[in-house]
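To begin, one chain is listed below as structure tokens, in the form predicted alone.
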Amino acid sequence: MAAQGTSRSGLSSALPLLAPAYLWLTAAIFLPLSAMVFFSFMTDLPLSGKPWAFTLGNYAAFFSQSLYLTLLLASLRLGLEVTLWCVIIGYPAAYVLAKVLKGRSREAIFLLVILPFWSNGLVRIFSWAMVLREGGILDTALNAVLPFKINIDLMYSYPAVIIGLVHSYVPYMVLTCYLTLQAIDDSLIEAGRSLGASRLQVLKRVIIPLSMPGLVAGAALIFVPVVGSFMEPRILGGRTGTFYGTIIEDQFVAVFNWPLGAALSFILLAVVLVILAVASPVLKRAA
């Protein structure tokens, strides 16, 4: 009884602190999602002044047209590839930050890692457009160094989309892995080395298993938004940048078919939740 009274008093004292956050989450997330669920079952927007009715046709359109499934699979593949590249680039960078660099050098590199968060997403994307296009910064720099002339034009290509997305999301992998790597006691690494283990064995048997929670968290933070991304594919990919997220954007912005766009959005949400639910037992064992 005393424990229950203590927990209730603790909850009542914490309620004024929790209320603003939960009210904001309700207003900013729950209400818009509820409206989108409502719109996804309608033939037209009630705000347009046209007659409307409830229908399942918006969800049926996904299954009746193979284009949507093809683009969804392409977006899932894009999410996996970007996540993989973020692991390849971000994990070593996080290890160097956590275990190698010290003092001011660590602070300087850490500042460079979080620098993309300080600029607008569109600015970052158009900056890559200036670098990757023919006659751009990369093309000009290489031709100035190499004794022969080459033409580099990665604009409106799949690699350009990968580059832009990796640049946008690799800081998430660095930050999550850095936190877990920083928490690993250096004495564990030294103990493995003193027992005769090589650096590669210490990495495989000590460092990676203990830092797996950071890898899993970073992968989830990257994969979920990348699957529905549309800015980078639209600007850097051109015609080759048509993915599931760009189709959803078209329904809201160009075609003004909000019911279909809402239905496609919730199908994407359901697919991502299913993937995370299926992968959850494996990820829990790994973490």
The other form holds:
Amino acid sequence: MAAQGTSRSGLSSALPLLAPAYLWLTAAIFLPLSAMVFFSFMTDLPLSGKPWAFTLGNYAAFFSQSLYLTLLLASLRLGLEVTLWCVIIGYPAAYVLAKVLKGRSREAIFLLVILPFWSNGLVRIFSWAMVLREGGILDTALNAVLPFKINIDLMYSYPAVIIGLVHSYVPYMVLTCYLTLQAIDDSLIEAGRSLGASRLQVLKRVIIPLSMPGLVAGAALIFVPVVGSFMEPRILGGRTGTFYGTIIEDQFVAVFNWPLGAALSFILLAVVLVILAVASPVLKRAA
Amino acid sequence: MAGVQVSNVSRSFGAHKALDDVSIDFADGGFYALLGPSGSGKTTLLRQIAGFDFPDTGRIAIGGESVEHVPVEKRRIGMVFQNYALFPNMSIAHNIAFGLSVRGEAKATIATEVQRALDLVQLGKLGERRPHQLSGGQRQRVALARAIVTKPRVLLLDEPLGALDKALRVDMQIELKRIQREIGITTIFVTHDQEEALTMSDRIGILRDGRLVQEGPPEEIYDRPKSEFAATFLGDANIFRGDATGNGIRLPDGTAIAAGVGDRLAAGTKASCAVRPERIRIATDAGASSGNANTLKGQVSKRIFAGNNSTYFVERAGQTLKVIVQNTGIDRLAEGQDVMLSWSPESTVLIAAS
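What would the structure be for the form predicted in complex with its partner chain, given that what you showed me was the form predicted alone?
Following is the full complex, with the preceding chain placed first.
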């Protein structure tokens, strides 16, 4: 009884603190999202004054045309690849930041890692376009250094999309892994080595398992938005950059078929949630 | 198992000399304490022996084999860390199995060895638990079991009992000593707790500012300290300073103190005498010196009653002397009382001024 009383008074005193966040979330996410759910069951937008009715056709469209499924699979593959590259690039950097560097040099490197966050996403992508196109910065620089002539034209290709996305999302992996790696006591590493384990064995048996929560968090933070991404694929991928995200974008921006776009979005949301639900117990066991 | 020889080891961190020409011989099967205040270099020395850090100059040998450039994982040592350093992602059994498993031992061998180690530290049934489910004392035992299950050549302990409360610490001291006797492993442990060093070890090395001040059995260091620092850091001591006379010292006020222990020093050189508080007899009447050669008059300024003994602080010529008396009767002295202190030359250690 007493405990219940305290918890109730605790909640009521916490309410003023919680309210702004929840009101904002309700207004900013729940309402538009509900509207989108509503749209996704409509034949047409009511805005133009045309007659409309409820339908499941938008969802049926996904299953009747193999293109959507193909693009969804391509986007999932893109998400996996980008996440993997972010692990390969981000994890060692996080390790060095957390365990090797100290003081000033750590701050400096940290700043470099989070710098992409401070620049506009569009600017970032267009700078990549400058670098990757034929006769661009990368091509010119390599040809200036190398004794033989090579042609680098990565623009409008799958690798260009990967490069752009990895650049945008690798800081998430560095930050989440940095946080878990930093929490690992150095004496655990020393204990492992005193027991005869090589540095690689300590990494495999102690450090990676203990930093798994950071890896999982980083992977989730990267995988979900990359699967739905459209800006990088469209600008850096050109004609090869057609993915599930760009198709959704088309429905909203070009074709003006909001109901279909909304339906496709919710199908993506469902697929991603299923993937995370299936993956989480597996990853939890590994951790 | 093997002895450890540290010869002329020096190690600097920038301008700071953490170890300055330290030589010490740890015999096979012995239990050694490295004692010193913080910053004395005792942990640095332990880390050199373990192989986490390498000496700038000097030699370290384990079992006669030079190891000063061998990395820690190849030295076959066992180490217990102050914060236990148990792997939180593994069960107790897997923690203990770690060293055997990285070595590639067969599963069956690992299982028997782990169980034997668990039994040795009396945690036979806790193998499936996780470290966070154990108490501090239990974690300490697991850390010990993990360190010795690989049959290392030498066991290194870095302030192993520092995180435990007093009662548990005493239990663990006895336990640690029992286990060490049982497996007969050369053991080196770092501590800043002089009582721990005295009760547990066969030999003690006292370090100060990166130098080895004195090394020997606890009784020898306690009875014959070679410096004021050794005298006051290991146990309590009253220090008298004056000029050497040949068989003692003369205090600035002319009082002679006879010393029966310590080096003979040339007359006239600066010297000190150290006297343990429990060796001094305290009495109210002048005739009670009971044949002791050294007598001093003083006045009790403070008495601290601690049950089985009392500590008296006695003022004498601007110096406060400490006297510890076993409370065998009820004839206690009052503060402000004039007293006569006396002690024998055999309880007086002559020390060259440092």
